[in-house]
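The form predicted alone is given below as one chain in structure tokens.
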Amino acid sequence: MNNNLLVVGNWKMKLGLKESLKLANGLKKKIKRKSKVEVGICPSHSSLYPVAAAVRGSNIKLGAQNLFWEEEGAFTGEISPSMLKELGCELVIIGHSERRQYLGETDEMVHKKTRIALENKIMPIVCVGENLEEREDKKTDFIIINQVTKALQGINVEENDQLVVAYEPVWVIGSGQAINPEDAEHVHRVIRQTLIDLNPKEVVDNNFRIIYGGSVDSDNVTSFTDKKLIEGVLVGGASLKAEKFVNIINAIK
């Protein structure tokens, strides 16, 4: 069982090559080698190779923001899991709300991407979450159960596989206003129960982590990670400055 809390920085389409390298080098210097917090960073695809070289020898895991569900073929503009593996990627964000919203990513696509990531021993971070209308209609639990089930149903989790489900309430992303930690914990409980409905409890305990994402910073991170069921955070804007990101990592007990 992996007891380490997970902190992943999603750099989105924010930083060019020079900025990405500067941030990666800054993080390598500031993040303690013996930290009990597992740290991942997800640069743009164009920066993956140089950032991989920059963080080599540290305990920072390299991740991608997306992948395609085939190993190779005529899929212009896509990147395969084997290509990511070759670059040194250990994790990948799948089904982020921005991809669902702007690029039409469906639950079926999320499922196929999750399956092939696991086949290539890349840890998938599967994002789920409700929008404001769904929340106001009190459909949060239904939406979460549906997204988790469609993403993971039928996928065989092997002994050494590691999977992450990231709860990101769509209505708070980029708003600077995080969800109430008690509300987040409730949704994490819903996710955990859904995972237990899909897998033996032992597999859920040993192979899954459930993390929170949405306007996380060093001031509020412990209000989430102090909750028993919240096993880490997915960080957006606050991961773009080395000092801010390190402050989040250091704040976690």
Ligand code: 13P
Second form
Amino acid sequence: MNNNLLVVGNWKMKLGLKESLKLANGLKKKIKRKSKVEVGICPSHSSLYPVAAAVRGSNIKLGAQNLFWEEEGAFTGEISPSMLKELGCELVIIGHSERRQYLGETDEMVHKKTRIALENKIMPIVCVGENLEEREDKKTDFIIINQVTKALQGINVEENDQLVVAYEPVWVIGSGQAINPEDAEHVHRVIRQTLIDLNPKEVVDNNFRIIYGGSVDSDNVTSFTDKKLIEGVLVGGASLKAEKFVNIINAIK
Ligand code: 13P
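Having gone through the form predicted alone, I am curious about the other one (the form predicted in complex with the ligand); can you provide its structure?
First the chain shown before, then all remaining chains and molecules of the complex.
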């Protein structure tokens, strides 16, 4: 069972090579090697290789923001799981709402990407979340159950596989105003029950973590991670400055 809380920074398309290296070097200096918190960073594809070299020897895990669902072939502009492995990636964000919204990423694509990530022993962080209209229409639970089921149904989880589901309510991302932690906890419970409907309970306990994302910072992080069902956070804006990101990690220790 993986009891460690997970803190992952999603740098989105916000940092170039120089800025990424500066941030990676800053994090390596500030994040202690021995920590119960598992830390990951997800730079742009163009910065993965140098950032991998920069954080080597630390316990910071490298992640990508996307991958393609085939091993190789005529797929212009895409990046395969083995290419990510070669660069040192141990985790990958899949199905972020920005990709669903702007790149037309469907539940079926999310499923195929999750499957191939696991086959390549890259930990998938599968993002799910409702938009504001869906929340106001009281469809949140329905949307979440549907997204989690379509992403994970039929995927065979093996003994050492680690999977993460990130609940990111679309309407709070980048807003500076996180969701009420009790409301997040409710959705985490819905996700956990959906996972239990799809897998034996031991598999859910041993192989899955459910984390929260959306306007997390060092002031509000423990209001989420203090909840038993919230096993970490996915951080956007507050992961772009070394000090802010480290403050989040230190706050939850
Ligand atoms: P913010 O932390 O900037 O709201 O972004 C959250 C997010 O989208 C992480 O994937």
